[in-house]
Structure formats: C-alpha cells, structure tokens
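A lone chain, given as structure tokens: the form predicted alone.
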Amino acid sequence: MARNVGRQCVRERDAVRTAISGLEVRRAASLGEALSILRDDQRTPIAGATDLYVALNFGTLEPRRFLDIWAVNELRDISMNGKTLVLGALATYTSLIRSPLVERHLPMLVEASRQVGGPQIQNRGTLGGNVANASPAGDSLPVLAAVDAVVVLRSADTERRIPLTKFYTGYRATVMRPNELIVAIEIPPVEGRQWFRKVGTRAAQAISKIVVAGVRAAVPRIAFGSVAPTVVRVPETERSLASGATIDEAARVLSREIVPIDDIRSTAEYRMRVATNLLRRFWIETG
C-alpha cells in the first residue's frame, strides 16, 4: 500500500513539473519594471501563485505567459493616508492578521484572513491576488464590498481608482486592462460594528459555500459571496433594515434580491436558507 501511494505521489509530482515546464515566466524587481513589462509584453501577473497551482492541478489554467511580481516589496505596505487605510496589493493574509492598523480599522478583514486556507496559504496568498482572481467565493471580497473599498489600478502611464462594487463585470471578469496592475486597496473610514461569517464544508481550509460581511450603522452595509457570479451588495435589504423593517421582513427582501445557483459545493436552496439565517445572525449579534 505504501509503495502504491509513493508511486502515485511521484506521478502527480511529475505531472506538475511537466505542466510548470510549459509556462513562461518573467520576474520584476520593482513596480516600475513590472509596469514596463506589462506595457511592452503583456503577461498575466502572479504573486503568491496559490490560485495558479490550483488551476494547474485541475488542468484549467489558460494563460501560459506570466509576470512574477512577488519581489516587488513596495506593494507590501499597510499604512494610513489621512483617515484612509491603504493595503498594498502584495499584503499577505499573514501580514493582514498581524497588522495593528488592520486590527484597529478593519477587524473583520483579520477574521476573514484567518479563515483563508492554512498557514502556508496565508503566508503566500495576497489581498491583491484575491481581488484579481475574481472568484465569487473569495473570502476577502464581501469584506471589501461592505466597506466601499476602492481598487487602485496602475499602468506605466496612468492610475485609476475603481470602487470594488464596480470592479467586477461578471464571473471572473473585471474592468482591469491588460497593461494594469492592482497596486493597492483603499478603505475609507468605517463607522459601525463589523461582522463576518463564512460557511464551508468544515471549520477551516474550505472554499466558501456562502460568505457574508456586514457593517451595522444607520444605513447597514451587507455583502455576500458565493450567491451570484460576483460578490454582491444587497441595497434593497440594506434600505429595508434602515427603514425600521423587522428582520423577518428584511429576510424576505433578501430572498428576492439574491439568486443563488446549484453547483458542486452546494445547492441554491441551501444557500438561500443560510443567507437569510446569516442576515438574522448579523442583525441580532450587532444590535
């Protein structure tokens, strides 16, 4: 039995080596160099490469030409610009968890980061990568949507700021241009009690069946992941709660506002039931 397992491991290792050997990678040591490469030789940026290896393993990786920006340390800063929290695109989940600034201003992002994979993924995975990957199940995305985060995009010639709620155009599709790089995520001041929950097949190291983040304020802000092709805010539900509706009334509004689907991880019926239950928990626990 052990010998058979060993042979299987060797076959899988050799398969990954073969797949990697077909990739063409250039490396940038600075932001300026990275942007110049994207301008002159368009490639797919990678950093921690955690999503790339998943795609390699499943045989779904389409790009073959990459720009490795892991060494661009100027994109790792976590800082304040006045009252705005600025998170460098290469800030890892580990650095987010350990940052006093993030703990003070955006504690629900710390909670979300703790639930992203295990320590190895937290050490390599980056916030910018999670945003760029555009998965509707991305754990950080409801947090960023609920606080009206802004994605800072830069090319060799220009810089653009796009609200995260307008960044996604469809399933794994964004407004980012081929010559642009996510350089930072900006978080305006957040007033109100923050709340985050993730539901998966187990307590940790699982892809979300559903994930939700909310801010309890005069006008609540609530965002869901894994219930649509992109992360979504639920403005009708937010307005319902702000108007003084009961939580049961708001839950009925939510059930009309989101349209989950069946997929390999869950069913639409389950997601809808869990979404309304989580809305209730958010309202009770932040009251």
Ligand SMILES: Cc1cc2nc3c(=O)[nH]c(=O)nc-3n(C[C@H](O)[C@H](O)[C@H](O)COP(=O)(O)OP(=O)(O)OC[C@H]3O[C@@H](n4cnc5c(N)ncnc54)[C@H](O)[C@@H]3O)c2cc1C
Given for the second form:
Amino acid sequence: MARNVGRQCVRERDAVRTAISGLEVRRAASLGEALSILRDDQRTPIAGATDLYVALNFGTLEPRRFLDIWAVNELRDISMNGKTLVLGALATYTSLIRSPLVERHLPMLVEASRQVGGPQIQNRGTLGGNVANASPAGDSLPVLAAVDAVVVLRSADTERRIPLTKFYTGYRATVMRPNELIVAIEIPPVEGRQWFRKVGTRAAQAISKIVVAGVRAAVPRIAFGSVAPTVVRVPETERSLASGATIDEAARVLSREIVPIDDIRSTAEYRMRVATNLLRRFWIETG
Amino acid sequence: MPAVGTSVARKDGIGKATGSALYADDITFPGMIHGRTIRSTIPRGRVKSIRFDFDTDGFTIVDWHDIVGRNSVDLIEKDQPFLVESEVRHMAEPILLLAHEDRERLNAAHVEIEYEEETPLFDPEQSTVVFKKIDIMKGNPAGALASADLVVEGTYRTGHQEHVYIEPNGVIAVPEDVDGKKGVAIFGSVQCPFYVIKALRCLFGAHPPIRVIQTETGGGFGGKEEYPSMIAGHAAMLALKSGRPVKIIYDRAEDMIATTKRHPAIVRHRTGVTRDGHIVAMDIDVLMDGGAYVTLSPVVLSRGCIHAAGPYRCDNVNIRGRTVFTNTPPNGAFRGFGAPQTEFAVEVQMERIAEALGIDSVEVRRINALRPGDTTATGQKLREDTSALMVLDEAVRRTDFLRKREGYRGTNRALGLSLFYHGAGFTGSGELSLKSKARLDLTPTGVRIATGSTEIGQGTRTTHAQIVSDSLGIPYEDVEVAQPDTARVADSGPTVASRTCMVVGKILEECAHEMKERLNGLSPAEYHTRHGAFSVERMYAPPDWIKWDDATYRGDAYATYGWGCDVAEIEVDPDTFEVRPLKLTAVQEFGRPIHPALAQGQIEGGTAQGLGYALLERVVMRNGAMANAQLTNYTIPTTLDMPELDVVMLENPYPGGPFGAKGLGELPMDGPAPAVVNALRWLGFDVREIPATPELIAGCTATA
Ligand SMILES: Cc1cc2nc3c(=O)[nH]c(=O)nc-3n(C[C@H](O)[C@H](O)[C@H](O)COP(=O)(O)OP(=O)(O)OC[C@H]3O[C@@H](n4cnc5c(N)ncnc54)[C@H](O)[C@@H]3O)c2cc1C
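I have the form predicted alone already, so could you send the form predicted in complex with the ligand?
Next comes the full complex, and the chain you just saw is listed first.
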C-alpha cells in the first residue's frame, strides 16, 4: 500500500526483537509425524504460540527450531474414558468453556478458563501449553493440581503418566523430555464441591498474583499458584482441615506451609494474607 | 445547520477507521535505514570505555563527538545532552547511536560499555539539587493557623505514571536539499513540531535547513511534548552522517524505560479551619521528583502549585513548591501537568478536615467552594465563568449522593466525591509571550487551516474546522486542515495545556471573521475564481485584563478554568482488597462543547486514565529504572476494569473562547483519584497514597 507523505513511501513489515530470519519451523499433520520428528530432531513445540510469541517479541526466546503441532487435530479431543475426563493437550480455553463434559465434571476449569487473558487468548491458548509452559502463575495449574490430574506424555517409543504434582521440578522446570509431547491431561473423578479464585492485577488480561483451587470433600484438596516457584498443593493444611481443625488453625498451618515472595506484581505479605483469606472464603462458601 | 455544538464526522475518522492513515512506522523512504539507541545500564557514573563487539561494516555510528552545534536539548534549561559525553545521570540515558539497513543485524549488534559507577540518589526528599522553587503567599497564613479552631495535617503521595499512548515514540529523519543546502526533514509522532525545530537548531547550530512534519499520531498525553526533540535529534544526526533516511521507532519496552513519566509528588498540608467549617489558613508544601534533568519540571511544578489549594476560597495561603534532581529518567509533561498530584492531596485533605470537624464533606466543600468574585491563592479575582458550586450541586443531586452513601453504611460499597478545577492555556503571561499564530488559506473549493496544532486523537482537526466553518458561514466539508509541516504552517504554539481548541481555535475564529469580510458575500470558490487565493494570518491576543507577575506568583494565573465534580461508587473485596469501581459520575463544566461526542470522549478517556492512576498503574522502580516496562505488568484499565460512566457536560461560557469554549483536555484527569480514595476512606481505609493497589489498601490502618 503506497501513499505520498512528502515523497514516495510504502508500508513496512512489522518487526520484533528476535531475529526471525534465523527461525525455522516445521509443521506436523499428525501425532505420529510430530513424534517421529521429535525423535530425530530437537525442536520446540508450538501449540497456540501465546506464550512463545511474547518471548519472541521480547527477544528472550532461545530456541531457533520449532515444531508446529497446531494442526494435530487428534490432540483437540475432550472425552470420557470410563470415569476419567480426558482433555487433549490442544484443547483451547474456548473449547474447555464450551464443553458440557468439562462443565459437568470440572466446572472450576471452566471458571479458570473464562478468566484467562481475553477472548483472543482463549481462542488460541491451549491447556497443554499452559502446563508445559510451567509458569507458577498458570491459571489452570491449581485446578489440575487440586484434582490430582495426570499429565500424559508421549514420545515415539513410550508413553508416561505423571501426576501434575510431580510434573514440576522447580521454577519453570519439568520432567518432560525433549522428545516428548504432552498429549493429554487426565482428570480422575472428582467428589465434592469445587471452588476457584483468581486474584489478578486487574479485571482481565491479568497475570495471577495468587490463584487458588479447592475441592471440598472429607479430605479437602487445595492448590495455590503464584505463592511458590511451582504450583503447590498444601497437604498439611488439607490434613488439618480433614482432622477437624478450625479454619483459624488451618489458616495458621497454611501460613507456615507456603512461602510467597515479593515481585513486580505483588508482595509476600499481601500474598500471605490473601491466601489465608481465600482459604477461609473457600471453607465458608463450600461448607 | 451550524457545525459547532453538533457531533460532525471527524476529519481523521475515515483514515483511521480504514487503516489508510499513515503513522511513522508505516512510512518508508527509498534507501532508508534503521536507527537504534545504545543506552546506559547504570543510574549514575562515568563512561570509561566503549567497545564494539560486532562487525561495524555497513553501520553508521554516532557519538557525541559528531555533534556540530551544542550537545543539549533546548528546553527551559540546556542541561540535558542528546548523547552522554562522560557523565551518566540515569538509567537508559542515550550514549551512542547505531544505524543499519538490516534491522536484525542492528538489534544483534552488541556494544560493551565499561563504567565507573557512583552511588545514585533516588529519594527526592534527600536531594539537595533543586531545579525550581515556588512560593505563593496570600494574607497571613502563620497567624491564621495559630488562631484557627482546628488544624488538620496530612501528607499525601502520588506515584509515577506512564502515558501509554497507543503508538510509541518514533520519527524518520530524511536528508533533503534546500536551495543547495544540506538539510533534514523530520517525519514523526509529535505534539509540538516547533519545539523540535528549536531543539534541532541548537543541536546543529543555525546551518542546516530543518523542517518537521507531523505524521498521524497515536496519542500523546504530554509524552510527545518534549521527548520527540530527543529522538528527532538522534535520527537527524544519523541521517546527516549516513546521508540516508533514518527511522527510529521505540518498542513499548524502550518507550517505557527511556521516556518521560508523570512526576511523583509528596504534598504536605496544614489547614486551619473554624468550628463551623470555614477554611482560614492553608499551608501547603509540594515536592516533585524531577528526575535527572530539568526538562519541563519547573512549569509542571508551577501548575501543580497554582492548583494546590483546590477550588476553595481562603484568605491566608502559603504554597511552597520545589522540584528536585534524582538519578532517574527525567519526568515530564503528562495530562494535568502537576495538578492531578496536588488536587489529589487537597481533596483527600478536605475529606479528612470534614471528618475532624464532624461536618459532612459535601457541606464543607459547599461552604468553601470558590464563587465569582472570590480570589484564588495567587490573588486572581474570579469571574462569572466560575462553576464550582454548580458542578458540586449537580453531582450531589444526580447521584443522590447523601442518601445513597448512607444506605451503603455497613456494606463493602461506598461513594466518594472530588471537586476540582483546571486552568486552561499557558500560565500567567505565557500566552502573551508565546505569540501564537494561525492562518487560513483560501482554496479553489473552500479554505484550508494551516496551524502547527497537532491532531493526536483529541480532535484538533475537527473542532478547528467546525469553528472556521461556522465563523465563515461555509459548510464543514469545505474546510480542510493542512498536515502540520513547519515549513508551511503558522507556529500556533505547542499542542498542550488544554489550549488548542480554546486559544488556537480563537485565533482561527478571528481569521475566519477577517476572511469573511474580505469575501464580501462571495463564497470561497466564487472569490477564488474571480480574484485568486489569499491567506489570513493572525496572532493571539490574550484578554487584556490578565495581569501576572512571574517573580511573586501573583495575579491572573489563567484566563479561565474548567470545573469538575466526580462521584465514584466502588466496592472493595474484603478478602483481596481489590477495588471495583461500579459507577463514576463526571460532572464537568468547560464553557461549551464544540463537538459533544469528542468532548465526552475526552472526559471518558481522562476518567479512565484517572482511574488507572488511582488504582492500577504502578511504576515499579528498581535501581533507577522501570522494572515493569511492559503492558503485562504495568496495568492500565481494560474495558472490564471500567465502571459505568455518567458524563454530564454543563455550560458556562468563557467570553474569550471560540463560541464560549474553555479548555477541556486535562480537567478530567484531576478528579477520579481523590473521588475513589475518598470512597475508600468511607469504608475505613485511611489511604493517602496512589496508586491505591490492593497491597497498599491491605496495609492501611482503618480510619474508624
Ligand atoms: C495477552 C495474554 C494473556 C494471557 N493471560 C493468561 C492468563 O490469564 N492465565 C494464564 O494462565 N496464562 C495466560 N497467558 C499465557 C498463555 O496464553 C497460556 O499459558 C496458554 O495456555 C499457553 O498455551 P499455548 O498453546 O499458546 O502455548 P505455546 O505458546 O504454544 O507454548 C508454550 C510452551 O509450552 C510448550 N508446549 C505447548 N504445547 C505443548 C505440548 N503439547 N507438549 C509439550 N510442550 C508443549 C511450548 O514448547 C512452549 O514452551 C496469557 C498470554 C497472553 C499473550
């Protein structure tokens, strides 16, 4: 598109900070193809690219070789396998929000998905990407941790099932191997009332300052995001509630069990106070 | 049908809606290369050595040795260098410039700079380097404080704020031959093309012919008032050295880290009152963090101080202000220009005074609100266009304020109110010394407006065309607006200070009247066919009654003021201390809306920016640099953060403005923060600082 501003001029291609001419992308059409490419070749998977693109724009993305799996439709399914809810790795937030199965079995994931980014991100961002990206602030992670979800990893030769609570080994670190993909997240049956709360930096398009998911059962299950280097369950707090401790006692246990930090979004003090407040709110609202 | 007073189609509407409008980054020139700024990574020290860790082949490299004129950005002072010579005073200070045709090679180029570091100064209260002091004195405040029934004291703090214009700073410098001389043309996203001319004349000496052409500009909010002089100077140096057009566009992170912000402020109040609610003495101390160079800090401080007593009458006032040096990037112009800081302070102070007296805060405001005939802190006698009571009464009535606030007692909802005002145009004798000009050219089909006023989203082209259309009695469609090009338009002064519609619009109105006389009943087209083109140029004449003494800060600070009263209805989450604004009623009087939809847009946008300032927008400074320089972590309000807005535009014409208009651009910025914080106070949170983030509110001791 050309128009005159003083003299000849034309429109220019957009630019990002990462040198894109050095990037190389392959596309896989099927899971088999994707896994065989990963067997022979070290490449970083791209799903919705909503996390990857941000790093690309900031110039902080290290990998140069990618495998685009967006077209692998077999990873989009949301289905039941017996009593287990199986969420394909490429299920987007929008598809989770619209799924009657998720609404019935894991309503708090619908709630969490609704609060991710905005509609554009919900259309493109995937559950597998949220899990693999391993941010302690990932909004689906406390939900998955609280229901003892299992991450299904597959390589060309093997399949492994890792409980989400064992999937993370540290800040942005996982047990996933370079030749593996997350293919699905399995949700065992959930008994008890589900409860989710995200405290972001604003009403939408916000990273969580603290995020909580809980299931109220004889032994309650509670998980927090953004209070530690990884998403965490709080087993001692859960045990104290299960053994009939008062909510005040449980809140004290919680404050010994989590060690939130100061960062550019919030403070350790605030996170601690709000974590205990939300524990109480969870208890009141599911009681 | 008259154009003024109706929401005619924007002159820039189709271009922006269809995407054909060209912003700086949309434009390329043959042979154009890209420029990049290498910046300091320490807040204070000296440059010891510079090493290029890349193949410099094909690069144009500029440092301060290349400067032929003077290495200083010509503003109020000439203390800020275009490029560091040795001394580094703040993070992200420009040291070197690189240009290359391949943007990827340019971005990959690594320059290693060794420094000798010195201990930086970040705390303005510890700073002994004072850029400017102001002392406004009226009556005998010390005596009146001593004899007051009650003295209320308080300290209030406001933070940095980032402009977040949609389009970051960017320019293209194009070498051009003008009558055999090597000159340069700057195309860029700027508010004040003639400021850039002034800065570049100083940088290059008087020699090269320079012109500045404003490209379509995606917002400014003051952030493109003085800063573009810096980036334009950089691009021009690279262009003259390489002989090729050079484009420099900041990305969001660079724009946030390197360019100006709103001045953080600490304001202390001591107010003497009588038992029955009359203010008898105000003692106000204003401290603003200027950052590492003077830039516009003295005038920001000035406007802040003049507005510091709020829209209230008081016979004994002392306002002392100072703006000081710190080792942080210079703070600069930002919508409101010092007044949002000081009006936040005085409005929270008013709420606390009412509490201390046990009188309702609406009543205390009513008792003390400025009325026609009253004098301000600078001794200005107010005229009939003073509307403090009108906006207050309307806001209270419209929101059913007292009853509704009472009804919320014991809940987590509350109402808060703020009363505010904003002077329009340059301060004091400023408009006189500016000598602004505007020109109208007769064309074969109508007329063309030729001013240096820039359209930056606020509607300059449209409102100016409306004023000319009605004053000349020709259809709005027959008025075109020239793209500001300093070689072709009149210098109508900077596009700042809520002056463009009121002041430049007034000159255009007079140009149109003169042109109409010359047309003598003919239409522009008829006249043009018979007699050919002609132009009318006029200079601004401020009202003759304005008297101002810059030495004593006495007199008529502004020709007129806009008036506002905001009512914020909020809800606080008891677990997370998140504040949700439910509704904001903005009652504002600004003479007369030339274009109601644009005026409403100014109020809505300013209110959103004010709510961000109040609640969300926290600049996290670490080691003298913005640590959250991304839109992810510097959170401006989204649509979901915005409450329902009820905008009410009241009229009280200013005789000196076109069709009675006053300035409007800045006024809406002043009100939201104190209204929200006063609502928080009603809920038991003694907040005296913004942004009032949940973290801050959680730590506030209860008032009750
Ligand atoms: C504007 C914006 C708002 C956002 N808001 C939120 C929010 O509110 N809450 C939130 O939690 N997140 C948010 N995000 C982050 C992001 O959208 C989510 O983490 C999303 O789920 C990532 O999914 P994706 O498919 O886009 O991942 P991608 O960007 O494609 O990938 C992310 C990482 O996961 C790896 N990966 C992806 N899929 C697989 C797989 N199947 N197997 C193995 N590795 C894989 C990739 O290699 C990469 O390292 C936001 C992002 C943006 C840009």
